[in-house]
Amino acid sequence: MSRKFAPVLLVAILLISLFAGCKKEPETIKIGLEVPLTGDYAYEGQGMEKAVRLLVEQVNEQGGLLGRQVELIVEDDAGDPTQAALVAQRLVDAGVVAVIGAYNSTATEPASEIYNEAGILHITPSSTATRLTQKGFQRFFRVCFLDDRQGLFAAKFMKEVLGAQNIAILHDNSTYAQGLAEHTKRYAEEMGLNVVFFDAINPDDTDFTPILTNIASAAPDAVYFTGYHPQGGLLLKQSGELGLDLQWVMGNACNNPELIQIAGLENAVGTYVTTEPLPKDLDYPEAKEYVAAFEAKYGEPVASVWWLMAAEAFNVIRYAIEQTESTDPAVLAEFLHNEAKDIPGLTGPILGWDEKGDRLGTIHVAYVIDENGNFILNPEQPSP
């Protein structure tokens, strides 16, 4: 070979090696997680992040999805509707193909408008307000169960198990709480119960003495509070301080250990909670395996059903991507609507979704807080 061509050949070899070394890696699959990491619901949001992050790490260790790593993009909406809208836009701008969230219905509702407009797959793990799936959004789904079903369960529990005839219902005017209260009232009256008190608190208040006094004056056999655990804890605490003899029943947003911390154990004992089953009481092999992995990684139990529901939402997204071999939100949504069924879920078998995006099948149970501050499955449950 002529010496004058040798330098040219050497440069060519170096350039080929350089470009070979700079081969572009596949882009990540971006999945958004919108949760309250700060504010009143931070306990739930922080646990939900840990629950999802565990699965993302497991998936990536196994090679990712479709040969691509999964990138979890987490945004804090603080449970606030205004923040939720801003968070939703940031996730859209980040290029996510799907979003898990939000925790509370009041935050989920404005965010869902933005995700729908952007054509993104949106799955809420915990927003149970019935009206969320009545907007015709074809890419909005939930893995939790509807408030109208919980309202039916609560009314039956108070009548059949507690033997209540006169009941009080208290909410906080939020999307979730008001909807659950109204459904419960409707079913209770259909069953022949007397709703002797129906009103709302302002969740920004800290002194509920006046409304507690009014409830006591109505002499209900049971009081059903449909709001969130920070206010539920205060209601229990102040009810005890006033010496009121009220039988409290609370909805699934009070299924939270912080309820007892706020109330004080002596005021929380004997309170009932209507909710989806807690992770510790799920007998499915998938649930047991996940709970064990969570405890091994974080050194704590999966304390909230909503943490597990967030993990469930990620698994649904993963399942849809694997089955369709696509990250196109339209393809994923069509699959969930029309083909996905009988999925072995963490929270029980997922039978599928209806045309509105609501999960088929409903599982609600009642817990009672015992003298040790534990949520224990109540020995007696209402008829199916």
The other form holds:
Amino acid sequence: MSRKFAPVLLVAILLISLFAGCKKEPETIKIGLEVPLTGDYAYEGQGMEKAVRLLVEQVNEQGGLLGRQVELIVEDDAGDPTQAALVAQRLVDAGVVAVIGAYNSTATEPASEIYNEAGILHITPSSTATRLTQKGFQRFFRVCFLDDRQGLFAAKFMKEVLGAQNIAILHDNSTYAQGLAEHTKRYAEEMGLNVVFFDAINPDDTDFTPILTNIASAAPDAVYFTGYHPQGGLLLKQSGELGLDLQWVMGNACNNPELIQIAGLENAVGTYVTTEPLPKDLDYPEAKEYVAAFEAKYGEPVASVWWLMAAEAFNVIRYAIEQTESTDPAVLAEFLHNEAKDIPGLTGPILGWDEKGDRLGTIHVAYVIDENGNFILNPEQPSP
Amino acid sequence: MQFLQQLVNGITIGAFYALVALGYTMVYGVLKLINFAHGDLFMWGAYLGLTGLTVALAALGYTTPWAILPVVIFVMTSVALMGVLVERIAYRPLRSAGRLAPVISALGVAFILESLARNVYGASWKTYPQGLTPSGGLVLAGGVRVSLMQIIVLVASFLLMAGLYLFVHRTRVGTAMRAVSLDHDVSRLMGVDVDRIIMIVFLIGPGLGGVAGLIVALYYGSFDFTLGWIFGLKAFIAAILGGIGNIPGAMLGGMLLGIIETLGAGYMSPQWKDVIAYIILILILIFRPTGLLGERVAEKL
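So the form predicted alone is up there; where is the form predicted in complex with its partner chain?
Let us now look at the entire complex, which starts with that chain.
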């Protein structure tokens, strides 16, 4: 910059800050949302944005929080760890109080380091990898439940409901899927089941016939796939086309109507999915009210439980700010750790969090895909 | 039984690699250019096929598999035109600029085509309409299953490759192509319109690539915008393995890569298949640097 303009610029900056100082409006409360709006998980991320935006609008219409308007800042991490770190820094620089995100554990992990360093309250709606809460981050929480819980549920389901003795487990090497696969294996073996096949696919591949042929020759009573729905759909399709007689059970990342689209209905029928209950099956007044408001605003149902979990994360932040009358992340985190109990949640009453930031309790259930291509609550569930 | 089934699986994957590899090989034959944009032209075939099928099914209400035929023609011509356009804009101005500049230009085109697909069609997985492809198949001795779609894919790729081979070796234009692949200047002295021949190569290569994209999308039923990158890379390797610039070589290289990968995935683990496949690739190239069939320079392309 030339010397001539420097004084002019200085005066301009002074003037602008003078006007800014005069503004009567209280500052907004900035909440960050870091989700994949592009990439493999774009469908989930875009729905999560809609879900949170609805609550933000409702809050602002009712006068905001502590008399201040809420400003939602959305960043796209594309489900990618490198981009996640980048946009996490952007949110920190924007001055957010709390962040909701990311969708997948692989993206949440690097972002959580950055939020932790910046001292921001960080709530993931959907990342269930166990090790995320094992780093001693005091301001990191989940509103979803751990992989560890789901692994236990899946093993129990295959043993008690399917009567399986020999099971196969397949993951895709992602942080989340590998964690869930290993927990399932551990619990299954503790229950006396034989894990006759344990391996991973490469999620960049399109053709899984080699490993399917291999799984079939191990003749398991049930196959548990812990990866995401694009690959889950292809596995079901190719398994059907190879004429393999495999009983598929899939983890909660396959809890998505696109699974059936990709697989083709005839290949998807009879597949079980272990997951948190679908939004429409939640029997709480808060859930019903929210689901109805979502449909009224967007003209589509809350298709994925992760959309609801994102809304739940915002709900928790709102509750904490209202109860503590503070926007200091330290105060909010302290409150969630020690005082928050029985919060009226969208996904059922929230019992609270343990010292690591994991949500207490569990709500997993098994769904089955019926002949009409719907996920219906399986009539038979394992003992609690 | 498991081995034979894995062989069938591998040949199917190999046929796809071979189809895409043809495009790399043809362009390399005449221009000595590795057209990195080819994988993304192939991916555009899958997307344009989706558009074509959606329009055909909505407008004409086809209920038979014949709805695919006009879509094949639509995809083939539009991707071929894209190929010619790419050559005109990104390669022809660099024809005398040495070998590095066009390769970088090709990488640039690849990124542009990929981002374009993502922005136009969105980043989510796309699925083809159900019920267009025939289901069912044969169960051979020992329980080995070959689906009707696999047979169709194999026959279609073999016919396309055989047709291309005959075209290059039995027609006047094909002879001109082989001449151009040997020497541009001498061909020009002999009265060959080199620019026109290169244009024809960029019609045929991407045209076939586009159809390959359509077939892959029909076969697997779903894909996203990264399709071109993965298949493109594997097909490029297949072309090198068989001897780049050589049509039967592309076919052999594709089949071989598909089978090696499948056996690696089936007998060890999908996590190891690329390690195995590329160790074998490196070994072959150490002993035969020009690829398996690459040595007959005069008969290239």
